[in-house]
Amino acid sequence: MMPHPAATIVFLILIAAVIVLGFAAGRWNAGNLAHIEEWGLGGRRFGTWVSWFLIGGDAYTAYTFIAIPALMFGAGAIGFFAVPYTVVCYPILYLVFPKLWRVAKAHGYITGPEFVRGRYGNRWLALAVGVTGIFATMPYIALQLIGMQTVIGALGLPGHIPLIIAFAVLAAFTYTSGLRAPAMISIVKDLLIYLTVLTAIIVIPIELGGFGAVFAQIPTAKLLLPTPPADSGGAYTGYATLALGSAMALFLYPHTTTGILSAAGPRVIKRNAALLPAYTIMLGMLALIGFMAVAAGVRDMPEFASGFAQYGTSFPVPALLLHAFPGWFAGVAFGAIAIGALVPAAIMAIAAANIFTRDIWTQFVPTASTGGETQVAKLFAIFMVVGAVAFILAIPATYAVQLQLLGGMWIIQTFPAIAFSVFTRFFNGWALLAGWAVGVVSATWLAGLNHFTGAIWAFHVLGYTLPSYIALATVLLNAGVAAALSLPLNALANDRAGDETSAADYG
């Protein structure tokens, strides 16, 4: 890629500014960062607006900024599944997570698995939920690196050195400032992304002759889902189940749960369930950028040939921004994407560290003590960041995408143990563990039959073909197994005495 001096200078200035902000964040709303609840949850003191930026910055990442328009660019209308899924997820946030926050606050829980252990008195079930979260998070961090790597490459910066430096600094301010760092930076990141998207959605269509001219350039096959055969749900059921399953999984990821548990109270979470759909509006506009890249013909521009050759379907957004805007504004946009990688990567590392410390280290290491748990968490956060960088440098990017696809199928298997358990104690802990195992194994098996490249499986039911998102079908199997086994296990080996929570905790 040819160098872009103006864009590079603005980009580097923005990155330097947020790095300074990350180190300064430790003194913001200061608490005792030697305590894991202060380091890993910001002391549970983030109000409505900080939580809005933090949870939004947590869920809408750099890879979202790159991948959704790229999906629209390559596959067309199926890419809009992200819009209904981010509508459906907010009722789940409203119904489930204020209750989870109340219980977590009452008992000092800082992770979803810790709640599960308290609810069922079963550290093996909590271990399964925690390990699932960590394994689902690692490729997610790696995808943030892919997003950042793409914009660094688009600027013409050499090799992997800028990426390594950026994430080394990320590890440093995560270690020193904890969750306060990404919380503060997320405000800058989201403002920059809103600025970029709103500007793009106004300026680029004007340059291309209006939205009518944009849509006129899109092949008809990319504008609509194909009509399914008479005896099949076709793309319709696949689309619907993909949206619903993705919505069920979103707030189960450790990083999104951490953002929610850092809120100042359940009312903050409920307000955010009402306010966060603003990000869905932004996401819809962001998706249209993929169509604008098609209409602009960036794939056929000689100056972007090497970028598409190197980054493939991840490159339409950087190419369009460089084509449509002056260098300085492209630098702002690329800075927003890069910061959009740093924020969620930091939260993901912190969330995984919280799980490792509370649900693995202190539970299964004989010499562990709660006195040094914050130090253990800080070291594990660095391990997560370093591991993700090593993963990207050593393994093809397609593997990270495939593992992230698989991670979504795994993380949804924790839905019965977490989401159902804030409403009922019907389930037996061992039954939930069995259901989790069945769900994880069946999801992995079906994904393997798809060669880890597709998330939809065509189920044949009573002579009718019903394509479905693998994660949704397998979590229903998971819940069915857990419910069926809970009946005899509750009669033979009832574990309700292990529940350290009370009905009053749930509000």
Second form
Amino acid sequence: MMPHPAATIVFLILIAAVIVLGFAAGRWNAGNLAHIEEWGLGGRRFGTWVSWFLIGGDAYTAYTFIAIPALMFGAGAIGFFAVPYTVVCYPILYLVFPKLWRVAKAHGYITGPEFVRGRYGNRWLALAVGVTGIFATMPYIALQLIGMQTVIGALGLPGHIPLIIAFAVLAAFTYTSGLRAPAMISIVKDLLIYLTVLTAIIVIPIELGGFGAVFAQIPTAKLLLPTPPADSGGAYTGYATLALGSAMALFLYPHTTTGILSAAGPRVIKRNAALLPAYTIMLGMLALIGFMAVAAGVRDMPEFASGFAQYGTSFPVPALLLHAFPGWFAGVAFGAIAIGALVPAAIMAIAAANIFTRDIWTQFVPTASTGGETQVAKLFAIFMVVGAVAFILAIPATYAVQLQLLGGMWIIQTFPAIAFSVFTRFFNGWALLAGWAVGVVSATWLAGLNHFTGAIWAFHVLGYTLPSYIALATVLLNAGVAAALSLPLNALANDRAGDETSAADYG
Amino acid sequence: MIKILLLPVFVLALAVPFFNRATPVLFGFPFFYWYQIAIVPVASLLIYIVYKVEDKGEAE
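Okay, that was the form predicted alone. Show me the form predicted in complex with its partner chain next.
After this comes the whole thing, all chains and molecules, with the earlier chain placed first.
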């Protein structure tokens, strides 16, 4: 019943240790956890290193660790877009988010949508931004569960029971400890991940005869991007727009915004824009594990046949780890991936709960009082986790992947309302809402034409074919609509009087 | 104005036609792979320089 005893025991010990840590975290640097800024934002006092672990643990998730190598394993070079993606996101972090932190601190905002409401005095625009965040987060939590399910399955543990237990505990410590729990656990998680990846990229290539031998096993068609035809941007524009669009979207997700706003100040964010790329090097190495799985030939090993049959292309990483490492170290690696699911899942639940409380509940429910807002947030966080578990148990995993793809295309539509607005008050709130609607509808429509499986659409511009990440093309349309409508709307019904922020708030 | 140093980060990372090639190989890595990993510390350094020049020593 336990095909990998050493791996399973080490795995279970790690998970148990992390659970204890999660409950203990509430006492760490204790604040009044009945206050939502303490529960949901850790009191805005995380320093450079805690923020580094927290934002790193938040942005580079278990799903990433499974999905990026899986993409390299299946599709080849295109999967490496994750590296330029997590390079260009950092200048964006540096330019936009220290300003967002300052204005949020000055006015007590704990979410992106609250800033939008304060800036434009428009709760409907904030509702659109907030609902987009919650909808983009739901499938993201579900995918963390899938990441965890894959390693639990690889250990040969039975059925859904371990998954349900893990996430019941997650819901419990999120409820009691708030953001301090994932902040503390992320330190353990990241150390385990670095240990696993460093060991893997040293040991496995030696077993396979060096990196040269690994790359030599990859077919030429997958080793590089195909050269585009003369009248098309081909895979080149596809790759670059995928990287840039994903980078623009990354810090707009509620969980990443929460991670940033929990920092102690703008300098912590700026330093982290320079320090967080260390995770990108790790991610690049991890992506290459997909190629190592090809070179090791795990696909054709009989002991992994049932795993590939059940988990498909997400199975190469667990299979390679089991194949290449002694049992106890495979347990460490699987523990790292599973904890890598719990950290972002907790932050996602907290972030969605902050949005529900501040941008929906207290704004649109007439009987709501700010006194009970922390209780509302705690209950909504549990709802998010339970919902994600139910989603995974009831619906095929491919739907979660498709919804996650859509989530990225939706969340980027909040870029004009959030990122542009820390620099300028040129836009009109209703124009931004119209731009958002055009962006969401056109992105969903194009993704539908791709049957919700492809992220890239081939646009035809003046006889030239320009394949582009749908999210990037549609957010340009969104920004164009918002700008074009802002001119007449500002002339007819200027909403600048609704701006509760002042230039000094942005620093 | 020092923020102009952030622009090369985008150029280096998104210049796909330039780096989509197999040679020169470094430590067994085709150019496509080692180049994209190598620009990560470069990006980090550029962001750090911008931070250091702009930093006025205020509170966190």
